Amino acid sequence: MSPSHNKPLVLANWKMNLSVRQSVDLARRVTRSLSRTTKIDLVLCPTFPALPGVAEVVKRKSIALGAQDVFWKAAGPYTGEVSPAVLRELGVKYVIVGHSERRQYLKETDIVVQQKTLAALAQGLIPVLCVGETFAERQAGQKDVVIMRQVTAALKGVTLPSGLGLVVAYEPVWVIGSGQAVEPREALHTAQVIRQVLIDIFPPSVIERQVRLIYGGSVDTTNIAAFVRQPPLSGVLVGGASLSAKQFIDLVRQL
């Protein structure tokens, strides 16, 4: 991975909203309109059952495939889990880890997120590490402390040899699905906090060449440009606005 902060990264997280047929249809519509774009790096993240179908749609296109989760072992007696090796076999390039919905509903801990990050990197996948504060943590003035703790814990023992990449996505839990994003200046401040933590973990050259910082949470056509045009932010993780082909295409074309 050789990310450029001048080339935004846009990830579409479809969550558990679409059937396999709907996922493939949406991928086709997005691909027809955006597969030739060279201005951004675009990633589609369907559900596990839809990955093979979407993989066929984006194969040999400029659009990458992402998974919404991964297990922390490559193989073994782990009923119902999905191996990072299998994801790689399907053509997956990016994998989301530590999303707030998994932290909340599946009780994923910082240790679990760290194990998944290591497992993804071991298979040559690019982890999209999600971090963010709850409303209660924000009200208590703990936002930066929470973010620093999550990043530090998730990246414990992580190294990024040449060729491996990492994305860190700031997603304030309280704005996800609300239709109300944080102010761009606050997202920028948080990205700078994250970068300071990264400086204690990786050499500066690794951060510049192999790590991307992005924002997620109620991204739409009116605010996307503001989140990708102020370094160190260089992209967005899009949820609800990626479920409509027209809305998502319009959103990407703002860049």
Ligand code: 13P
Contents of the next structure:
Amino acid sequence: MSPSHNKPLVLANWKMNLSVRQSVDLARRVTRSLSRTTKIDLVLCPTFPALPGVAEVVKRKSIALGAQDVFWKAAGPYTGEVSPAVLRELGVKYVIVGHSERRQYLKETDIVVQQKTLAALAQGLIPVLCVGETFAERQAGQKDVVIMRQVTAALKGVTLPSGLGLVVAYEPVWVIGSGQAVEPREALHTAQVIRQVLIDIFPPSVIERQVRLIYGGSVDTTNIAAFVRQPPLSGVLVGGASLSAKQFIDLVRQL
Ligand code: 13P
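The block above covers the form predicted on its own; next, return the form predicted in complex with the named molecule.
Every component of the complex follows; first up is the chain already shown.
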């Protein structure tokens, strides 16, 4: 993925919470405090219209740009959609695919998520593939089965030639925005389940060098350390706690 593969990865998913101006302001404040942080890979994922403004702020800094979604074709008659080629043109490096909010509200299926993953990789973007069970699935004892299905389906036909990277984020749907993360040992168990699926798909050296597993769901300053540098987990996807500059800077400084 990159020589910095061993560094923890922290992605800020601002979702649809901020205006363009607020996004650029937040990016400025985060960049001012954290752009000299070399021991962590930091990624800001603003809303689409804020990408150019945030790109300008993080340009030539050690902070990367991420998008929250992508379409599965590079160009064509797809009204309203955003091409992975255009994201790349804007300087985007990472792209979130299959976030549970898109699966829930936009009815994205495993096949859509797989198409988006392939399209992102074809443009050299690093997909941040989100998987996670709902509360009902968990109560039904289906958690691991759901995770295995989501990962297998999304990665069908995916290869990772050297130079390409992939992030798989375990985000239990029922803890997102709840203020209560899952127990770290549970996140680690699920990461092992994901890793087991990956072993059937990619050679071990590819998993070692090009794939990262991270956790998301109510990550905050009190729990972040438990999800980072805990193999196979090596990073976090942060929602709510990334919306305030102070809170996000404090969070990153825990690492
Ligand atoms: P919260 O950190 O607000 O729970 O959101 C997690 C998330 O969905 C990140 O993609």
